[in-house]
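We begin with a single chain expressed as structure tokens, specifically the form predicted alone.
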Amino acid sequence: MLDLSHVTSGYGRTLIVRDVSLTVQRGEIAAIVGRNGVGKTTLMKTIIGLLPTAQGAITLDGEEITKRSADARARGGIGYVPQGRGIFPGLTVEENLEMGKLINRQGGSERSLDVAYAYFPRLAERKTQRAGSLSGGEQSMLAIGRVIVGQPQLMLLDEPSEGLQPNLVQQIGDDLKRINQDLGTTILFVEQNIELIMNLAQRGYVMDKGQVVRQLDHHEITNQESLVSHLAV
């Protein structure tokens, strides 16, 4: 589903991630664990294409998207929620996931809204109030609900856990599997969170100073010794 190959990266001439090369098959779930500090969201901005690959190549089912922009990898099947969602707070729930539904709409097919409402019945409540007055755990599931609207073949998430009570991380964890059994969508996400890691992802990379410098197979990913170790690398 997604190949990336000797990616560098970064802001003007400060290069953060440098010579990256992984892949993520399609439909499964894969983490990118490290430090704060160490390129992760630099890498999934530029995935998505919010910032230029300045050497290397990004292939998405086959097929090169590394000068295309980030709103033509939206509508090539890349659905994004970045670090702090990127919800619109003055919108309604509802329009917010209106906005999902603009961006991908090839063959004149539509996703419905009810889609979102079904893995996430909290949102069909308050479907009519302003995404900005909603609980951090409410505005999580409108942002994964947005993306999931826009019928994405892969789905890009940047600390998902972020301001989240433990609680409601585990069931953003399994609404994430459900969504990834049912939809078939293949799912790439950052994350920090030890539980999380091990609820959801299936393998994973671990990434310091700008490098990929392990993979991760389903037993060390779902271990907690390891887990605990390669986030302190």
Contents of the next structure:
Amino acid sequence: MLDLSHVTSGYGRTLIVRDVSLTVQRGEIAAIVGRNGVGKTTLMKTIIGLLPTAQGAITLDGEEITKRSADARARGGIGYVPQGRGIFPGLTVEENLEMGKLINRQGGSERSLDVAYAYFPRLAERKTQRAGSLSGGEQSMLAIGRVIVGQPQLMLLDEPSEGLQPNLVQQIGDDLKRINQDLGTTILFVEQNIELIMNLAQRGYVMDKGQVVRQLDHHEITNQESLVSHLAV
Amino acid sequence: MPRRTSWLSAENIAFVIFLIFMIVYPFRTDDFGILNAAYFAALTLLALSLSMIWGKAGILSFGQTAFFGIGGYLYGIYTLNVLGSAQTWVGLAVGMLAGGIVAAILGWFMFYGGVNDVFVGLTTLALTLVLQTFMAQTAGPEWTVGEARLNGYNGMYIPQLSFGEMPLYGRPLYFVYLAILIGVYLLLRWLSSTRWGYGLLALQENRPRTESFGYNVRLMQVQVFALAGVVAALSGVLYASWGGYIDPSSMGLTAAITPVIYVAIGGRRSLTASMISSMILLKLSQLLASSAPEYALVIFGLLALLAVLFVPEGFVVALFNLIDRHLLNRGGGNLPGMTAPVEEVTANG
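Having gone through the form predicted alone, I am curious about the other one (the form predicted in complex with the partner chain); can you provide its structure?
Below is the entire complex, every chain and molecule, led by the chain shown above.
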């Protein structure tokens, strides 16, 4: 579904991601793991189009999207939950969810928001509350809910566990698995939290110094010792 | 994007009171008061245009007075060349269109060229000053467009908007101006409540994040800049028609900064607050001009400074929020983005 072929990117002349090739199949949950500063977030921003691709090609469903703008990629079916959740704190919960409707290929209707409320009933209770006043866990729910309102084919998440206490990390992992199974949303996420990786990922890639240095199959990515060794690359 | 909040808010109540006052006012004052109020209505459109571009989209523009001047001058050039009362209304459309086209072209170069934030302010201020400087040197007889002589600081004398052979004057003039002001206000409020309007609020908070939700941020910036340019040009047309005259001082540095001060004092994020604040401050400005002209700008500067330091959302918006919170039990800040930005919570749970 998503193919990266020898992708190199970065900030201006400073290249962070170098010659990365990876594939995500339709309907699967794949992880990109690695220590801080190895280029995981840069890679996510390159896939969504917030950073230009210096070399290589990105294809979605066989169609090359390398030169497309971020908004065009979003409308093409890629939903993005950025690091730090990226909600709009000055808007209400409901208004944040409305923002996600634009990428809905069915056009988005009044009922589009119900998908988010079904997975995260807490959001329905807080729909008129300012998003900036939500707790960290609720903000995570909102960030994910806002993306599923658009019913993307592919959801990218950048460190969804960041700033969450362990029981909420488990909860977010379970929610994402349900979304993947119920809605068929393909998920690619960047993470350092071993519990979440083991709970959620079906396979993965290890990044180091801006490159993919290893692929992890299902056995390796659900094995704690294996993961610890790779995160300490 | 539909709003699901109640219509009973301090902002809406204030608008209704404002509207009733503006309808009753011409029957309780003399001809001078009526003409004055029409003048205020024309200039308040400039405040609305700034509130839309700055308050809703976060783009601080000092160029609204440039579009104001373009609207006024183009209206004059058209109506001096194409005679006839009906043509004054075509002239109004020409002035608006000219302001919109110039704003769209400038906006295109700025936003697609990656110019944002404080650099937009500098670029638009430069446009205003360049236009003023250019128009100031058009006093010579060679600066004519058909029958229209630009005339530099001597000013251009312009036909007034008219119905039939009768130029608009007195109450009819006032009510036409008021209808236009209220119509533009309602249009901008409606646009602000659409998905496009919410996109503007979102891009004000974070452009890349908004882009990742499928919004073409640069195009939206150009669109709102052009829209605000049209409204500012309309203000310029009404101003030029009201006085039958325009000169380059309407595009000077003071003219560029004054609406920014009015909108900052009232509350840039609310069109209603900007409209009410502009009307009040224009009246105050006139009172000060006759009693203590040397202090007028100092007082406005001081008010703007106090607003920035202590009431960043603006005095009128702060009042709306206070009424919402304590009298209407709405929890304050019912309009999107009307409260000061809230820091994102990163604590656990």
